[in-house]
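Presented as structure tokens, the chain that follows is alone, the form predicted alone.
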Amino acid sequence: MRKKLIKCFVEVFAVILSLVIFGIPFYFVILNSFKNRTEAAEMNISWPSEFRIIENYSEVLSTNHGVVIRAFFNSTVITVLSLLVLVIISSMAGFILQRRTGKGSNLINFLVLTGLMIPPAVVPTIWVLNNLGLFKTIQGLVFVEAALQFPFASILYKGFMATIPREIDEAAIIDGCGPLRLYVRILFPLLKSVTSTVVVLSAVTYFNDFVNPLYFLPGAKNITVQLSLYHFTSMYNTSWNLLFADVVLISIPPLILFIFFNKKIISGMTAGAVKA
């Protein structure tokens, strides 16, 4: 009985602590997005004298000929294309890293791990993209985003691939499957849970990315959702009510992803933990 009470107390305390840490800042942002410019600049959690919900959000969406809508379109395109490249390349790499064991496998695994530890170099990356004609293009940013998430995704695929029996590979090869057909027709459909994890976590990272679009995709037409926050700030004055309204709009897509795919994220992260 005592253990049950302690467990219940810990769970209630964890819920309350989570609400304090995550709920109060979110409440602060939403509440100030409903205020007028003067009241939002006071930075408090008092209720507004009048709710300007429709006015603020309409102004955000119509500012500078719909720059926020264009930013949502650009971020969506970058996120979708980056996910396609990432899932295809990292799943193939995870398949090879787990199934092929040779003299160079340890070196390759070490190089993949270094990708998690060594930070990206901005200037050399810009130089490479510029020489390839990909600087200031969505395609160039897609390759950069996919490359940065590749080590994490390939390690997840490698760990999950270890739970798939090698007998499946052998049976498919006996039936006449080549390496590419074995991967596409047999193994990739078995990677749904870990693919869901990679897609959700990487989609949130890509959609919320601020630094990489700032460095590798400059230009007014190439604006993304995080860079759209600049349109409501200036050196001398900031429209905090519009800035907070933009933050709320930006937070909706990742929030929806986490609500609907929360269980898949956990199952995909732990699937290869036993036999990795």
Contents of the next structure:
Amino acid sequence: MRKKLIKCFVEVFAVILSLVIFGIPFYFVILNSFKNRTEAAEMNISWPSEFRIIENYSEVLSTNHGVVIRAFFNSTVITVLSLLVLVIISSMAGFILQRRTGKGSNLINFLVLTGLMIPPAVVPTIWVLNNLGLFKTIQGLVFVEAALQFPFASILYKGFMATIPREIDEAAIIDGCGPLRLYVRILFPLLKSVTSTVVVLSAVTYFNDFVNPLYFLPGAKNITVQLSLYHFTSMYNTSWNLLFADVVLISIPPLILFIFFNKKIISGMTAGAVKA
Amino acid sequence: MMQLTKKIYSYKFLLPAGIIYFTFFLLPTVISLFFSLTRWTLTDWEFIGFENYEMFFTESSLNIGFRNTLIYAVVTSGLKVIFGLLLGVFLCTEIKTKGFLRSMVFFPNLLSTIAVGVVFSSMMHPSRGIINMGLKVLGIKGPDWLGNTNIALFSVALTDVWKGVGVATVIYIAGIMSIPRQYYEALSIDGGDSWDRFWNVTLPLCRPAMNSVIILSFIGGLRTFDLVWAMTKGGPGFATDLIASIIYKQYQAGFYGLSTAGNVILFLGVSILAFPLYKYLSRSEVDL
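Other form of same protein, the form predicted together with its partner chain, not the form predicted alone:
After this comes the whole thing, all chains and molecules, with the earlier chain placed first.
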């Protein structure tokens, strides 16, 4: 009986501790984004004297000719285009790398694994983009994002490809399917589940990316969500309520993805980690 | 059949990936080796040998990055290994709020680093921040988390652990779940208590998971840039400057050759430290 009581006590304590450590920051941000300027500047978690929810959020959205809205638009465009390129190149690569083995494939596998580990060379990438006329353009950033996420995505595709029997390929070929049709009409639809994992995980990565837009997409016209938050930190260093409101706005898209694809995200991340 | 294989699984399918991966990742990596030996303005370059590297190793505002980066990587990966394990074991026990807590611990990982940096910088404010207010209630005088040169690096590292421990936890949970029940049953027949279960079964058999956590968080720590940049910009002084933030500072200042030398040092460093670590860890795994 006593042992059970101790166990119960430990459990309650651990639950409360995790709630404090992981819950308070969220509570703190959301509550302070509702406060007025002077109260938010105190940065505490006391109950606000007035709720300025609509005022604060509309001020963030309208500030600087709607820079936040433009940033959301740009980030969405970059995310969608990067995902499109990424899915096409890595699913085709995963298909061939799993079906064909040999000297060539070994070298390619090594190069892909390298990309998983070593950080990209920044200024030389700018040099390449510049020579191609892609520096400071959305297309340029999209290619870089696709290239950097390619190792992870192609490894997931390769792993999943192994679960699709070769007999399917053979049957299709006998029925007169060419290689391209085999891939587009038969194999790609079968890869649906891993495609959705890649899309969800990479969408979060792209949307939250700060470093690559900072280097490869400078300029006010092409501002992204994370860069806009970063600029706000110097612009709003006295208006914490607005800064926190922006933090909340920016965290909504990942939250929505997490609510719908919770299991997919977690299993994808562990699979990627263990295979790598 | 061989002929047919070659025809169907044609390397042509690799072309789109190959072109993009080569142009935007491999090529910059290779040419960085050359440009790190130059004084460089993007349009023009002058060969200066190893001068950039010499500068990186002798200038104290630059070589502090080596020490800081190593400390940062060891501290963050060490803490993620330990706390991830504790949380993983805890969240595999039969508790009612398991699902909710798992989501709660994991979610910070999906937040943007900049957002997390902004929030924690304000929580770590020396006089008004809620961390020090909380400590005051307990009668402890909290330090100036981000302003004190001796602890600023650790404050950023702790924030990193808060954000990233969820991934470590889910990797451990996957590892622990894959341990066959029979081992625990055998142990309980032999009369082992819960400590024995942890020490003699869970811990040795979740080694593969632990190795993934070590490698991933160590490499992640070596490469960190955005969190430091959002919280301290390398300051106070150079106390939290990591190699990646120095690369950015030199780039901003227009020293492209020097910045690229930093990049080469970083990726050589990652390869030199990470590959042997990986070899060593995978040798000490226990087979199920």
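Definition used throughout: the rigid core is the maximal C-alpha set that superposes within 1.5 Å between two forms. Residue numbers count along the first chain shown, from 1. Remember, predicted model here, so these are calculated numbers, not experimental data.
- Candidate list 25, 119, 107, 256; rigid-part hinge between the two forms assigned to 25.
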